Each structure stands twice: as structure tokens, then as C-alpha cells.
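Next up: just one chain, as C-alpha cells, the form predicted on its own.
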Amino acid sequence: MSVTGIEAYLRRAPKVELHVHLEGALRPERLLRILRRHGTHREYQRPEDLAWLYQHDDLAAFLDHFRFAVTQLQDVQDVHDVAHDLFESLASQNVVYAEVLFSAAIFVRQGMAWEELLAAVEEAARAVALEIKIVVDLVRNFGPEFAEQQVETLARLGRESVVGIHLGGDEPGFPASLFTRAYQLAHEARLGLAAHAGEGVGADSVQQALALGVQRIGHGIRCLESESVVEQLLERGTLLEVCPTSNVQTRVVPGLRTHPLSELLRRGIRVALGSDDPSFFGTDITREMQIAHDVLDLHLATLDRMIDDAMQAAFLPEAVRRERLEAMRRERAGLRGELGL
């Protein structure tokens, strides 16, 4: 099996992204225009003035840096835009389905109108012909009153493209376990459940999401602290939604090559691959199959097993989420069948 091939079948297989916060995506380019636009920061010229917001020392660092730039969109012109320049990448990717984290609580918080912001995201999502649905991570800093009021303004909306809740920030500052209410009522909404845990603290915060009823947990990798944890995990099917190159920009783990990737699927947990914060960590869903392959020496069939997983953990239909799985594996079968794989 040729590298040429691989690397081939790596850009060009058809992808899905659970794992992906919009914000996340703000490049230092699109950062200095909005900067720009609005006047503010002329200290910042060009985007290598920008560097040091996208160079973290640990977990504590990004959040610092994210705070920064993300509080600099000032309105839903910006928040378009930086969803737009996502989602062209994601396109080029050839990911076919993503559900996007989308931090909406900031913006509302500023001022921004819940119905315009959805509205922005949706319509960049148009412009470049890419199916997204929208997690709002109800951001855990902001406390669990706030949480239940925007759970209550999702179910109020009744958007077709919100499918589910998330829950991130700062991890043993809010636990899961404040949320309790906001999630029963997500729940009462029939969206899905999902949540941050076992990232910045250990396996206890992945026990306090599965409380929450949660379907999905973003990251987790910190459950294998916990032998009761992992069979949970293991009981109730969750899927992990796990980002390494994330993980070790924010030395959460020390290295790639010591990433507990493959000791969890070797444990049977379900695992769909992430680029949680892609400009600022410099990486994309493509680059992390790649680590995956290169660096943890995955076979192909298995980097194929975590996006027929995470398509499966969509929070779409069943009947949806099966025609779109068929599709993805006929176009896979005919692009191993083109590059001789």
C-alpha cells in the first residue's frame, strides 16, 4: 500500500466531524480583518503579531488565548464569517456531515440576537453547499441558570439546524454536576446530549457527564483512570469524541506517540476522531487521521471504523443516519477501488 495512496485516500475519503468548535476556526488572518473593521487592537498589524494567541502552554493558556480572540467578534457579520471560512475547509475536506460546537452564549451575552446568530451560521453553511447541524455548548463558566434559560431559548426556537446540546470551558471550575436541570430539560427538548469531561480534570468529571445522560462525551480520554468508568462507557456504547493533537497542544497529554487513542479502542470504547480547536491548534480532521495512521500506526479499516462510528453517533434519525452510512461506504469502496488500495 503506497504512502501516495494513503495520504490520497486520507484527503479524499468522504468524513464526518462531531468534534469542532466554530470559534475554534478563527483564523489570525480573519482575526486581524475584524480587528480591522471595528478599529480595536491597532496594536496588531499583521498576523504574525497574532502568534502568540495560537502558542499554548497548557490547558489553562488556550482557554486564556480562546477568551481573547473570540470576545474580539463583535456582531453576527463576524460570527458568519469565521463560520463561512470553517466551512469551506471542511468541504474541502470532503466531510460530508459535521455538527458544528457553536459557543452561541457569548455572543447573546454580548448582545447578539439568539434567531440572527443561528441565522448567520445557517446561511454559511448554504454558501458552500455543506450539510451542518449546530451543538450550542452552553459554556459551563457561565453557571447552570444560564444553561436552563438557553436550553429553554433552543426549545422555544425549534431551529431544524440545533440537534443537540454540549458542555464546554472550564472543567473542574463547573462541574457537569451543576447541570443537572439544564440537560433534563435538553432532554424534554429531544435534542442530544453531549458534554466535555475527563480533559482538564480526570475520570470523576467523565462520570458526572454519563449522569447527565449523555450520548456522546467530548474527549474523555482521562476515563481510563477509572476501570469502573471504562465499563460504563463500554455498557451504555457513549462514543468519545477525541482530539490529539489538541490534547498535547494543551499537555493535557505529554505526546502523539503516548496518546491513549489506541488503548481505547483496544478496550472496545467507541471513538470518533476531532480537531476541537482547528486554527488554533493547526490541525484539521484530515491531519488527524493522518497522526492517527503515521504516528499511532492505525490501519485504515480502523480510522474507517471511527467515522462509520461517529456517523452512527450523529444526532440525526436512524433511518437518516443509516442512508447517509451506506453512501459514505459505497463511495469509500469506490475510491480504495481508483487508487489500488
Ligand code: ADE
Given for the second form:
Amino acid sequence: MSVTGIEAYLRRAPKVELHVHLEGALRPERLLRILRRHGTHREYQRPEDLAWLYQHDDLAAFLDHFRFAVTQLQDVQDVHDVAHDLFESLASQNVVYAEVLFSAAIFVRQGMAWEELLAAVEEAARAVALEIKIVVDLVRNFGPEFAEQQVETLARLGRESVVGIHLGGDEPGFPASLFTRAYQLAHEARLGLAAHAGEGVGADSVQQALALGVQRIGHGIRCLESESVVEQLLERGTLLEVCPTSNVQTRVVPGLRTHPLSELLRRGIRVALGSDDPSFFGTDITREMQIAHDVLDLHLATLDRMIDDAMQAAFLPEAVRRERLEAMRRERAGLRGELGL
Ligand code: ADE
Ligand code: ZN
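Having displayed the form predicted on its own, please output the structure of the form predicted together with adenine (ADE).
Time for the whole complex; same chain goes first.
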């Protein structure tokens, strides 16, 4: 099958990925190797035996699958190996910069050490030719006190690789307003602030995330339920990290054709595409761009703008962002010339 110019462009263009969970890159084959390595769950022998983990009736079911799969990782070598798989995939798609969401709390609670976990991810990142930073997902389900402890630890460790915090997990059960102090501490520690909101709960949840002072919101698509929340997003220039396939797979939206991405853009809200949990949703950032083009009818110029907006919203110093942005624009212009686009 011949590859069209647009497919080739989307595959080869420089990209930025701001919303991808490291653990969400856990593929069935890798999980089987991990189970074999530790001699656990011997009932799972073939990737097909794990098919149930990769199909979700709703967001809560997905989060259960995520929790089951991720808690099979027993040591930092496992974490390293999953990170390695993700980073290779990102590099093969010409992702030039990624901020990877890392739910380190899950592993810390299983007895692994923060320093070793971060070192394992950093080592996996060194093996590929792209720049990777870590955004720590505090995981709402563990509650506000543990979130505060996590931020204190991150502030104490002062790792250059860690550039921000996020807030994933059970949005209905653990509203953002519980985490005010954790976000205040993170702000004082000069970490970038982001949170999942408006995915499993409506605009009120987005409002609560805004009250935490976030610069970016994971998903955020249900902001459209409130004019006042949309206005605040516009005023502040908050970027939404939108993950269409994830939203369909977790049944947050009924289908790709009705996904609100185009409406968010039409309203002037800043958006970047994300793959969220690529293995659990059978996608990657290139595929999200292809879907936005093919199914949601977005022009290449809009896709380029979303990549630029992602870079502009990266948790990096302004001068570095500007430099990267210019390099991406040059690369993109060369590629368009080569492909006649
Ligand atoms: N953790 C991993 N993926 C997530 C999602 N889509 N929503 C909330 N928490 C998550
Ligand atoms: Zn997410």
C-alpha cells in the first residue's frame, strides 16, 4: 500500500508529546515477560490471554486495568524496560521532545526508592536521541497527604529531569480541591503544574483544576459545559492536552466523529494532542494526528499549530522553548518542500 504525502508528513514531522503515561506504554508482550521474570500469574501465557486488560467498558474499568497491569511491575528494572519501550516508540515517530507522566507513587508504595526509580527512567531516556522530561502524576487515589509528601520529596531531590506534576486517577472520587497544598508546595518548588480534569467529571472539575494554578489540563474536554470555564481557559491561555482515542476507548465520548476537539479549537482554546496510554488504547501520537486529519478534518496547518502550542506550553525555560520551536519549524519546512506539501 502506498503511503500518501500526508501520511508520510505526519509520520516524519517533528512532534511534541506532553500527555503520555509511561505505564500506559506497557504492552502485552512486555507484561508477559515481566510476569515470567517474577514467576507470577502463570495463567497468562500468550498476549491473547491478556486481551481483557486492553478493552474497557468505561473510564473506571480502564483505571482498574491500568492498576492491575502496573502493579505487576516488581522492581526498577521492570520500570526501566517499560520506559525503554516507550522512548523507542517516541524516537521512531520523530518526537523531538516529550514530557512523560510517571506514576512513581504506585512503585514507591510497593517499596521501590524514588532516586532509583527516577534514575531508571533517566537511563532509559539517555539511550534515545530525544529529550525526555518527567512529569510526576501524584495519583489522586492516594489522597492529599501522600501527594504533599511526594512533592516534598521531589523538591528535596531537585532532579533536573523532573519538570512538573500532574494529577491522574479517580477524578470523581478525589476532586482537585483536595490537593491545594500539594500544588502550592509544587509551585514554591518551581515545578510546572498540570492536572487531569474534565475527563470523568464536568466543567466544575476543570474549574477546580484552574484554582490549583495549573498551566495545562489533561483532557479538559468537558470545559465546554460551562461558558465561564471556557472564558477562563481563554483568558489564561491554559493548554488542554487532548487525547481523542483515549476518550473514545474509555467511553467519555461516544465516538471519534463526535469528539469535541474541533469545537475546542473553534472556540480558540489552546490544544495539544496526546496519546495518553498508547498500549491500552492502541494508539500513538502519530495516529492521533492522523485521526485528527482524517476523521475530524483538521488541516495540516492546524496540526502544526498544535505541535507549536505544545512546545510553547512545555515546562522548559522560555529561551529553550523558543530555540526548539524554531528548529521544529525549519525541519517541518524542509519536509514540506521534500514532500511537495
Ligand atoms: N492514569 C492513566 N491514564 C489516565 C486517564 N486517562 N485518566 C486518569 N488517570 C489516568
Ligand atoms: Zn492521562
